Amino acid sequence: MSVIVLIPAAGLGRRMGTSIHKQYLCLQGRPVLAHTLSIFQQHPCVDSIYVIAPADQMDFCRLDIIEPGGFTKVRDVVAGGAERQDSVRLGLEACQAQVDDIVLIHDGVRPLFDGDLLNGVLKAVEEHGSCVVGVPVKDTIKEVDGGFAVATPDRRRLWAAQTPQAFRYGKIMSAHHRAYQQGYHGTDDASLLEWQGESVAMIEGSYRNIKITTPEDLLIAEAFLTASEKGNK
């Protein structure tokens, strides 16, 4: 059984307000994507990595990030699709894994995932076939309609989903193919299994595992990395 990581890195960064795509922004002297790749390059259980990038950025990824960073586990850079879900499906097809292999799907702009949690993720997939990392929400969540709060879901049942999301290859490939054929679009990969009526194991991650989407996120990531360097992880 192999462990394969797919890294979708095709975000445009509209909310970042910069012409540079957010996965290439500099975070403590290195591109955000390089930080993310390092997590999986260093983990002994990971066999191979596939980066999914816009077609016109594939050479940039290889020549400016993967080769200089020494990311030897990266097997290929795959051209992404119109939407994230399309990109992941194309990455799944490109990696040609075996049915029982484990595939981890992790956002290219989540550079602060704690690799020490990966063993727990893999154990959960072996037991349940699928697993999502997440954290319980800390705020009260309101359902809003037309500018008015109309409901308050029970916070004790709400978690914020993060990545990595991990699956047996056969299970997630089948779900992506079915969603593509029926024109269904989920908000993340786990939602495709939920759409089929399947449950997905949830394990607690870290509030540090932020997705860099806005300029404020980049400042927070800088602060977390600085604190880690000072031993305040």
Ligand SMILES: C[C@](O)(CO)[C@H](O)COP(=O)(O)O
The other form holds:
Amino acid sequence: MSVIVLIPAAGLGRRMGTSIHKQYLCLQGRPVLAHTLSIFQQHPCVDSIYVIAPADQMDFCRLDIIEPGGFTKVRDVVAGGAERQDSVRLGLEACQAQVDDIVLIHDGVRPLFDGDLLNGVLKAVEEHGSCVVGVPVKDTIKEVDGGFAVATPDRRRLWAAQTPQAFRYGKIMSAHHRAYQQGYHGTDDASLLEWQGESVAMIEGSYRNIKITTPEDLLIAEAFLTASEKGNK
Ligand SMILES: Nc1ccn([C@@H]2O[C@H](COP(=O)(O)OP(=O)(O)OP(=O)(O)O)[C@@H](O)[C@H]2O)c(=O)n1
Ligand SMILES: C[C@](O)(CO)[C@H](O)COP(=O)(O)O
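So that was the form predicted alone. Now I'd like the form predicted together with the ligand, please.
Full assembly next; the chain just shown is listed first.
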């Protein structure tokens, strides 16, 4: 059984509002994507990595541009699609996995995931067939309709889903194919299993595992990395 990591990194970064796609923005002197790839390059349980990159930027995404010789586990850079779900499906189709292999799907713009949590993710997916890393929400969440709060879900049942999201390859590949055939769109991969009526194990991660989405997220990530350098976890 292999452990394969898919890194969706083919987004346009519209909410970041920069001319350079956010996955290639500089974070502590390195591209965001390089920080993310290092997590899995360095983890002994990871066998191979596939990067899904913007179809019109395949050359720029060549890893020898990002960091020469740095990512020996990367097997291929795959052209992504219009939506994240399309990119993940294209990556799953390209990664040459066996049905029982474990596939970890991790956003290229989540550079602060703590690799030490990976063993827990692998244990959970071996036991349950799927798992999602997340954290309990800290704010009260409102359901809003027409500019008005209309409901307040019970916060005790609400978690913010992150990545990695991990699955047996056969399970997630068939869910993506079914969603594609039936035109179902979810904002994460676990939702495709939930849509099929399956539950997905949730394991608690870290509030540091932010997704670089808008400009302030880059400032937060810099602060986390600076604090780590000073020994403040
Ligand atoms: N068509 C897409 C869209 C997103 N992603 C990737 O999925 C991750 C999470 O997506 P998000 O944060 O939404 O990135 P963008 O789509 O680039 O952001 P925006 O919605 O602001 O354009 C990112 O690593 C992004 O590169 C992808 O591979 N293919
Ligand atoms: C997959 C994800 O990171 C889980 O929180 C999130 O759903 C991605 O959403 P995005 O709009 O594609 O960034």
